[in-house]
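One chain is shown next in structure tokens, namely the form predicted alone.
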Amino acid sequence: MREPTWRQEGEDPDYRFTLANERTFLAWIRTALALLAGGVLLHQLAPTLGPRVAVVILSVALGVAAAALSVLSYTRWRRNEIAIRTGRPLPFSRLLVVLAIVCAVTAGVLTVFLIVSDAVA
């Protein structure tokens, strides 16, 4: 695999900054895997938690969010790496806001499912 051309820009940064950026990227990947695992578990282990269509939609949404987060985490890592190499400020990312919204919606829907399923049982 060839080295990307953006790695020719700027100067080699202190390796601690590069490793910190890489650790952040790996944390985003772990979060994406957790979203994916949540979607699979919801689909496979909680089919009667709520209306089946809603459970499937929520499971698929978690899988799509995991895929999007994986791609966005790479682009974020790359943008940060370029900024570090060129001495520019780190770019702003809306990734935190999007992830917070996905988690809040998922938690809200699951809470409603739990309340309704407990009231029915």
Contents of the next structure:
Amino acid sequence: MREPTWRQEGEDPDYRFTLANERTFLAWIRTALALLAGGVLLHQLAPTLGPRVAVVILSVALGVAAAALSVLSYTRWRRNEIAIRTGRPLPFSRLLVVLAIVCAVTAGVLTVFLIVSDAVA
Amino acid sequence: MSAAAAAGGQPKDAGLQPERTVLSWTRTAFAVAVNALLSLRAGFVAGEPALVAVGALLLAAAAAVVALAAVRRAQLSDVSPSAPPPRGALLSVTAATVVAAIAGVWSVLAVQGAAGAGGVPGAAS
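Having seen the form predicted alone, can you show the form predicted together with the partner chain?
In what comes next, the whole complex appears, and the chain from above leads the way.
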């Protein structure tokens, strides 16, 4: 793989900034992997929870969200790296809001399922 | 931090930056390994050899991330480290995560198909 052109742009920044950016990328990747594991575990280990169709939809949605998030982690890392190298402000991102909404919806749906399945049992 | 340290010397936690970065790689390897095991389990439960194969592949990917952590540890062990991550390393981790996500969605749909065909009593939708 050849050296990307943006690595020659600007100047080498303080290594602490690039290391922090690298860790941020890895933290987002772990978040994606956690969402994915949550979806798969939900589907495999909770067969009596809620309507099966809804559980399948939720699991698939978490898997798709994980795939999208992992790609976004990389593009975000790259944009941040370029911004740091050229001394521009870090780009604004709506990723945090979207992730919060995904987590809130998942938690809400699962809570309803837990209450309903408990009432039935 | 004292004013002198802030003005001239190395910041107090300069030496810990590489350590935190290496630990971050290690944690990521664990997260990949967990998903690899889930894919293996789903493959055995659903009787899908392809899912088992992807699980084994992801396990190898987790080992590769451990190796990357070791590479980063070596690169960043200088007094003043400035090495960027190995070329393509971050892109490979991204690709492994996408593969894991595809396997996860696939495992959900595969087990669902088996349940629909009467594989798991009472679980059919």
